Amino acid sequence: MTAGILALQGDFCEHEAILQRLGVPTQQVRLPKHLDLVDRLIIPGGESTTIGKLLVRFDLLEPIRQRAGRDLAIWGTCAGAILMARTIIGGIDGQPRLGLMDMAVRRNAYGRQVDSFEAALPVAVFGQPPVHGVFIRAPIIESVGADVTVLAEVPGQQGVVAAQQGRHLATTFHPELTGDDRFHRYFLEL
């Protein structure tokens, strides 16, 4: 298995470092020919409108959508989770997106950069200890369809912060910024 990391913008190097520590071959994806080499794809945090525009510019949007329906598991973190959503709340009209998961995501749901925070997240599929969530200008998943499984919520707050639909995963926080590789291992098993 080769895990791809979309390397157009954002914190792709951090995901790549965790995957390499786990002994998984990686491929930075910048062009359609790179996408052909991978079995998994991580769409990192960054700026969702910029990543969406770059997906269009480098002719990756449609190839990713086509493979997602067949043989490609995809995980979006933060901005990547926004791009995975069918509905983007607070987005720009016509904002490019993959639209692969039946969920509505609100951009910058917690506020500005100064409102970023960290939280302990209970994730039932992992058991104890809780996952350390790093939220930087984070989105929130406001609603999910019937086929979407909720994996985590911030205790005491409204909204979902981790969800799964089939072989697709979305987290509104940054697991790649902690030493906890449980979400990466979970994604590799999808």
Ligand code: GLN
Contents of the next structure:
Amino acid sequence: MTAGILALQGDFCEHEAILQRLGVPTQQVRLPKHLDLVDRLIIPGGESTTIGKLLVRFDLLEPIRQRAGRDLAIWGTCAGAILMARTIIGGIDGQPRLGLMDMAVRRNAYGRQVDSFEAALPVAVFGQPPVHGVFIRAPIIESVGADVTVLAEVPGQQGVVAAQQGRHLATTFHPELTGDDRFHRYFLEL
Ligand code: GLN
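Counterpart to the form predicted on its own, namely the form predicted together with ligand GLN:
Okay, now the whole complex, with that chain kicking things off.
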């Protein structure tokens, strides 16, 4: 199995380092031909409007959507989670997206960069200890459709921060910035 990491913008190197530590072959995806080499794909954190525009410019948006409909498992972290959402609240006009998960995501839901925070997240599928959630100008998943499973919420706060729909995953925080590889291993098993 080869894990692809979309490498147009954002923190793709951090994802790659974790996957390599887990012994998984990786492939940076920058062009449509790279998609043929991967069995799953991570969309990293960064800036969702920029990544969306680059997906269009590098002719990757439709090929990824088509592969996702066939067999590709995709995990979006933070900006990646925004791109996975069918509905984006607070996006720019016509913001390109993959739209593969039936959920509404609000960009910059906690405020500005200085309002970034870290929190302990109980994740039932992992048990103890809680996941250390790093939220960097993060979005929030405001609502999910019937086919979407909620994996995590910030205790005491409204909204979902990790969700799954079939083989697709979205986390509004950055597991790749911690030493905890449980979300990576979970995604590799989907
Ligand atoms: N605020 C960014 C956006 O809207 C996401 C931030 C991140 O990926 N850490 O795209």
